[in-house]
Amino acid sequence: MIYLKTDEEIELLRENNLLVSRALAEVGRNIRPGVTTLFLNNIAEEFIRDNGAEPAFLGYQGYPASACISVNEQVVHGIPSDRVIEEGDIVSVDLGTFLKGFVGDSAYTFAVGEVSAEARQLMEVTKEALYKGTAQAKAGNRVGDISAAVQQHAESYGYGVVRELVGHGLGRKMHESPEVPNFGARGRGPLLKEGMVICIEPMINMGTRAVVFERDGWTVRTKDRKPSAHYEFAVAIRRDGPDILTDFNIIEQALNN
């Protein structure tokens, strides 16, 4: 069942996702060599709570932390720990909020100090793939139009597009219908209707698309241990095009200050 949202509900989802953007910006200000992923988790949780929301990830299906922090070859769902972040790492941070009955969910990949040209390109192409997919998120299109746009852009650079994890609907629950894969064919999949809210989230590997699920039951890493990047937007479907509820400008301004 796909739930269409009213304008009022979309504004509550926007409020959540702007809070996630601000929380990601706060994490970005504090990412530097020598800090642990648990330190970053605690910054995110404190910021979310200080702004009147609950961390949506904490306890979700048993998840033990408030942030998913994935470093280098970790694709998604890295559990914060005493792992120390080093110069040259790329770190994807995925955060969720629960506020006023709705959920926010977005992710951003950060460069730690000077990263390799190869890692920088991976991050840029993954973010570009997100924007290309998002451009297809309008009423009358199909989910496959988003999926194909993401896949085509990433694979044109020889990157691997993860198949096992996908984007999703967003509302009162973190994962609603429909699923939004990062691979597929144009004109296929569920019809996009005004009032749908979805998360589009390319997970793109520098090497092959093959992934391994670690024994902790959560962390997903690349099989070849090459780096992976992950960006995520929440988007409301409108007749005249996508209404992006997440604001990466907030994050990028924080990084540039």
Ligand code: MF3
Contents of the next structure:
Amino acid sequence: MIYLKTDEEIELLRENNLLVSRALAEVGRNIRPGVTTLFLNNIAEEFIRDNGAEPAFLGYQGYPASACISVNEQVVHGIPSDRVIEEGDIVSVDLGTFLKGFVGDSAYTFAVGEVSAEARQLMEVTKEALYKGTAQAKAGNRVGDISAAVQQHAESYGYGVVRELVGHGLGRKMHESPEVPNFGARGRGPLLKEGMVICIEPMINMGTRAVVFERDGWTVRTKDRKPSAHYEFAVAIRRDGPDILTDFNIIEQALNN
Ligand code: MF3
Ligand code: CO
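Requested next: the structure of the form predicted in complex with the ligand (the form predicted alone having been shown above).
The complete assembly is shown below, putting the previous chain first.
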């Protein structure tokens, strides 16, 4: 069952995802060598609560924190801990909010200081793949059009596209139908309709696509221990094209100041 949102509901989802964008910017301003992932989690949680929202991840299926913070070879769902961020790390920060009955869910991968040229390219291509997928997010297209665009861009660089985790519908619940894989065939899958809201979230590995689920029950890492990048935003499907509800400009402006 895919819920179609009214314009009012889409604005509430925008409010949530703009708050997530601002919280990600706040984390971005504080990410530097020497800080722990738990410190960054606490900054995000405080920011979310100070803005009248609840952290949507905390307690979700027993998840123990407000942020997922995944460093280098960690793909997603890294649990904040006393792990210290180092120069050259790439760090995916994934945040969720619950405000006014709706959910926000977006992620951004940050470079810490000088990162290798290969890691920089991985991040850029993953973000480009997200935008290429998003360009397909319009009424009349199918989910497979998004999936194929993401996959094609990432694989053209020889990167591995993670299969085990996928994007999703977003609304009153964090995970609604449909699933939005980052791989697939054009013209296949559910039809995109005006009023659908989905999260597109490519998880792209520098090496192979194989991943391992760590014994902590959450952390997903690359099997070959090469780095992985992850960006996520929420998009409303409109007749005239995608309406991106998350604002990466807020994050990128914070990083340039
Ligand atoms: N952003 C993640 C997703 O899209 C959710 C994090 S899982 C949680 O699936 F348990 F931390 F909430
Ligand atoms: Co998500």
